[in-house]
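Just the one chain here, the form predicted on its own, laid out as structure tokens.
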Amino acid sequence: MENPFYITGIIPEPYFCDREKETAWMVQTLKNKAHILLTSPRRMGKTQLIRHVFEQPAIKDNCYTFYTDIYPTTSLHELVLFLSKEIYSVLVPKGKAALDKFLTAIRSLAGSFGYDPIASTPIFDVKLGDIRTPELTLEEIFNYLEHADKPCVFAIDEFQQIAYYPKKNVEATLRTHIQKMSNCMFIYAGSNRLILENMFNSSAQPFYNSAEQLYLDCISKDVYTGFAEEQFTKAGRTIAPEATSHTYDLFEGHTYYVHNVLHNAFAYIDSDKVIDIEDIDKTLSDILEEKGRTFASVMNQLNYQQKETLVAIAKEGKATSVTSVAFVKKHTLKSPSSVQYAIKTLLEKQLLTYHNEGRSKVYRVSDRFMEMWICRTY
């Protein structure tokens, strides 16, 4: 029996679990030709949800669909790389007509790209340094999207990237583009909440009330856990209740660490079981220990501050008022001034994330698995 719980890839529609009404907000709202912010805390569903809106018919049948992530970005060259790279990619098996009006557009790399002689097709062999002017590449991609001969749908993920690109006028040059083109609606998409809504609400920013803004939470603990014992029944597996209602409860209904932990005690315990608690925490503590090293990997690389910083907000587990005398009392920290500092640096390594509550802001370690690691390593 195939596993229902998907951990990568896209997810088929039998075993994705609710977002019905923001699936169908989505496509209605794409369907009006009006662009779309999507923000989420990381690993919360989001690319999986810009994927499942892909398939509904209404997209699927009349769309071209494209989708990047360009978290790994740090220049508008990368960016443009990463933009024309997807959609070569999608249009590739539309056939040669479709590629070829992409390839003829794009006249400003025509000399980079490769060609296979034995498929008689091109081939995408640009680099990086290929792209000696981004400024009119970018002009040409949104032209050839602008003029495609069917309307385009295209998601850029981690979308706040741009923000931190040492050429300051990106985010306007994007504008400028996209305010004039009607054939391409663009989901924007991040787990930086904080940086992507200062950008689309702001009225001194570019992207100031450009796009219909969803936010994207946890599926709530009901239909989640009735979604979860019935993948086991139709698999003819059990699981109890309460083992289900434990896993959600250990992550707060957090989509990834749920479906990950079901996800392995469906894979590795004896399919005759009727799965409890006690096997989710045998389940979880393997996972933990599995991704032990990695974590012991990523704690050697901070310095003894950052490393005390980021166990006292992990055994925190919501932490506020960071650089109080009590909170450095309470964990044996050097002082509020080592802490602030500490803090800057695990934001910008992706450590640490926050999220405002009224004035407060409220720390927690990025990556749950490895909060519950530090938890019980430290």
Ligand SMILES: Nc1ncnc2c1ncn2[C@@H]1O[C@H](COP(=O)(O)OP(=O)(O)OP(=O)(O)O)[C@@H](O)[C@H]1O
Given for the second form:
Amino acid sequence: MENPFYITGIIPEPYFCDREKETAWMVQTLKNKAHILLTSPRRMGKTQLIRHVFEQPAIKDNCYTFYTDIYPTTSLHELVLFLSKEIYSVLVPKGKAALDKFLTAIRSLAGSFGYDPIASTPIFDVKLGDIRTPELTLEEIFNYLEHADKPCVFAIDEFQQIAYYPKKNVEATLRTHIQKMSNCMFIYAGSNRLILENMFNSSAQPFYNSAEQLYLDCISKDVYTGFAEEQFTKAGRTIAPEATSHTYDLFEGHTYYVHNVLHNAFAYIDSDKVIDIEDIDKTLSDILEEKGRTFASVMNQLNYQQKETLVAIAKEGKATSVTSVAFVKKHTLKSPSSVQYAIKTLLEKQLLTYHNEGRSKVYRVSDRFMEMWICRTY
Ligand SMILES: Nc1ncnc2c1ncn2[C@@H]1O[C@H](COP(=O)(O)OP(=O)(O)OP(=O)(O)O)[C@@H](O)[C@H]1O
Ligand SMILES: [Mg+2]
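Counterpart to the form predicted on its own, namely the form predicted together with the ligand:
Time for the whole complex; same chain goes first.
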């Protein structure tokens, strides 16, 4: 029996939970020819939502859809490579004519294609070094999308990366092109809300006001638990409603973590047994034990101050006023300035995240499993 709780890869439609309102809104927004900025905390479900939107008939039957995750990129060269690779891979199943059309359009890379003699099609095996004029290639890519025979939707995931590129005009270059396009809508997604909202909400920035915004929150408790119980029932199994409710509450509904616990409960609890709260707690302990090795090695790479700061924040859950004397005292830390210093590194390493509540910053350990593991271990 297939495990209905997917924790990796693309979720097949029957196992995709809810997001009905968000999906309808995104489809409608794209139909209205507006771009979308999609943000959420990490592992809430942005990428899955984009994939789901692409599966909707209104999009699937009428548009070309593209998706690229630019997290690894650090320059316009790489961005251009990622965009063109994605277009190429979408066109491969459409055959020679479609491929030829694209490869002819990106003339600046013409000398860099290979050739597949059996299928008699060009192969896109462009290396980074082949991209000598990224601005020109970018223009050619956008030109191609603008003149495609169907509307295009291009999702660029982890879009905040652009802000880290050393060359500062990339945002402006992209925006100049995109502004002129009417056949291609973009979905910009990412979890670094601070950077993304600054890119789109401050009037000095090129992307200012250029996208409709959606902040993705948890799936509501009744919808998620209903979905989860139904998945067990369909598989001929039973989970006690208190157990699904308990799992949801452990992580305040944070999608990936709730889903991962139910995935493992489905996989490892005896299929004749009614799954109860104890089974869930046991499943969670096993997950933490298994992931503990990785967490331990992450902790090993931190210095003492960073470690004790991370532990203090984990124990606090949502930590405010972390550089106050009261916080330092409560957790017997060294000093407010050492905490401040440690937090900077922990944020850079993405072990911590924060959001603003009024004027104060609320810090939290990014990975909810790691937070729990730290609380149990230290
Ligand atoms: N609608 C959904 N139905 C079922 N499971 C979901 C859904 N959304 C998210 N998940 C679960 O949460 C996991 C994380 O989702 P996803 O990768 O889309 O999050 P994300 O917000 O893109 O995360 P990141 O910021 O790390 O890229 C999925 O692999 C899946 O296990
Ligand atoms: Mg993602």
